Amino acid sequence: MLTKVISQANIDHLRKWTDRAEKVVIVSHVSPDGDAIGSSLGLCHYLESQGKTVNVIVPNAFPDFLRWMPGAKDILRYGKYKEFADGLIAGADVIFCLDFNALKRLDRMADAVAASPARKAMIDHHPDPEDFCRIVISHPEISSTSELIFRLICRMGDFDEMTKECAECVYTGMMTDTGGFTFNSNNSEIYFIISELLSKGIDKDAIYRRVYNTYSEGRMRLMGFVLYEKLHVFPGFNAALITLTYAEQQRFNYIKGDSEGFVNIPLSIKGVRLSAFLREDRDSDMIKISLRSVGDFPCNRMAAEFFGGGGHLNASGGEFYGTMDEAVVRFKTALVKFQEELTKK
């Protein structure tokens, strides 16, 4: 049995909305990851089974290794089809905001969502949600937004109606947001959920292969380059840093998602408690910051204080507008500020 994490009031409120709604839009954050796509498609399949017209809209492209997911081909990219997407957002009865807690995470799509007269519901697992949705289902203690979608479907009394396609998407989101269930995944209820998803006929081994074992040759060569040329270890701070410029990405025919997981690699080095990955993003004219930590080091505090971001204790991110050299200087300043916490026994 699952703990009833989502309040009954939110369940009742959401049921009224979905019963009345005909047109639903699901949106997620810029540079959507496995949890963003998995939770969005999982909810989409569920709502379609309830007879709703559903459109999933994301700000920009998502990684190639997620395109196998059921329904992924129908996801609308706002940056490519803005006028059409604006019409869908403005005409929606309900908008679900998944896997983000601040409108700025929608990038150029934020204004359209804010201006829409649709009822808005947030389902997310990041701390400190902003107040832009009438229904807020926010649970930072839960491993992923996809897990919350599973819990929502069960609380709505519709587990029996969950399709295999929905289950595949939910599982993918849960798997990717826990690094293949290697972090933030000690809650025994996660494994009860997995067993329930398996009962829907999913092949979890095949899903793993599709996500983690279908990378391009360019990614493999890029990984070798990154580890040999771009990895910097700071022994006095128990930290490591990887940087990747746009020019370096181009050398290896970079496609969206090719650097997925790079930030986790330095955590395999003995003594490293914090890993940072700084990647130049030409599309948004910024340096994308990814931080990962082990133990009790709060990389979300570092992300918030130095890179205008946030996230979870051990997995956070942010942005830096400037040159890569300036971003590296900012990171080194952060290391000095947090040295005591990074080096404590």
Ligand code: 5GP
The other form holds:
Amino acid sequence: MLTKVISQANIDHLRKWTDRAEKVVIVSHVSPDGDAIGSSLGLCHYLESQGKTVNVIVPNAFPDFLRWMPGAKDILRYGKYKEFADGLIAGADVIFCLDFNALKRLDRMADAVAASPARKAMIDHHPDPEDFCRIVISHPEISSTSELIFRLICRMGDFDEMTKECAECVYTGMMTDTGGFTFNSNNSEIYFIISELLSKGIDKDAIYRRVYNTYSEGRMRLMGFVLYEKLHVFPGFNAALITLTYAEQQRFNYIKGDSEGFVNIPLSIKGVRLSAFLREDRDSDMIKISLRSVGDFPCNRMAAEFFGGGGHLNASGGEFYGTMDEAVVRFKTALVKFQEELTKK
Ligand code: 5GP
Ligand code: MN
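Form predicted together with the ligand structure, per the form predicted on its own context:
Below is the entire complex, every chain and molecule, led by the chain shown above.
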């Protein structure tokens, strides 16, 4: 049995909205990850089974390794179909905001969502949600938004109607936001949920292979290059850093998603508690920062204080406007500021 995580008031309120709604739009954050896509498609399948017209809209492209997901082909990219998407957003009865806690995470889509007269509901697991939705289902203690979607469907009394396609999407989000159940995944109820998803006929081993074992040769060689040439370990700070410039990306025929997960690798070095990955992003003219930590080191605080970002205790990110060298200097300043917390026994 599952603990009741989502409040009864929120369930009742949502039921009223969904009973009345015909047109639903689901939006998620810029550079959508497995949980963003998994939770959005999971909810989409569920609401479609309830007879709703549902559109999933994301700000920009998502990685190739998520394209197999049922329904992924119908996801609208705002950057590509802006006018059409604007119409859907403005005309929706309800907009679900999944896997993000602040409008700015919608990037260029934020204004359209803010301006829409639709009722808005947030379902998310990032701390400190901003106030832009009437219904706020925010549970930082839950390891993925996809898990919240599973819990929502159960609480609506519709587990029996959950399709295999829906279960595949939910599982993918739960798996990717916990690194294949290797972090943030000690809550025993996660494994009860997996068991329930398996009862829907999902092939979790195949899902793992589709997500994690479909990399290109270019990515493999890029990984070798960055680990050999671009990894800096700071033993006095229990930290590691990988940087990747635009020129280096070009050298390895980089496509979006090729550096996914690189930031996690240095955490397997003994003693490393914080890992940072800095990538020059020419599309957005900035350096994208990814931070990961183990234990209780709050990498989201470092992201917020030094890189205008945020996220979770152990997985966060931010942005830096300037050169790579300047970004590295900023990171080193952050290390000094956080040295005590990084090195405490
Ligand atoms: P990633 O390193 O995979 O891009 O991001 C990890 C987590 O950090 C995301 O799930 C999100 O919570 C957070 N994050 C990443 N980039 C940003 C950012 O620019 N701003 C904020 N507020 N959070 C971010
Ligand atoms: Mn998530």
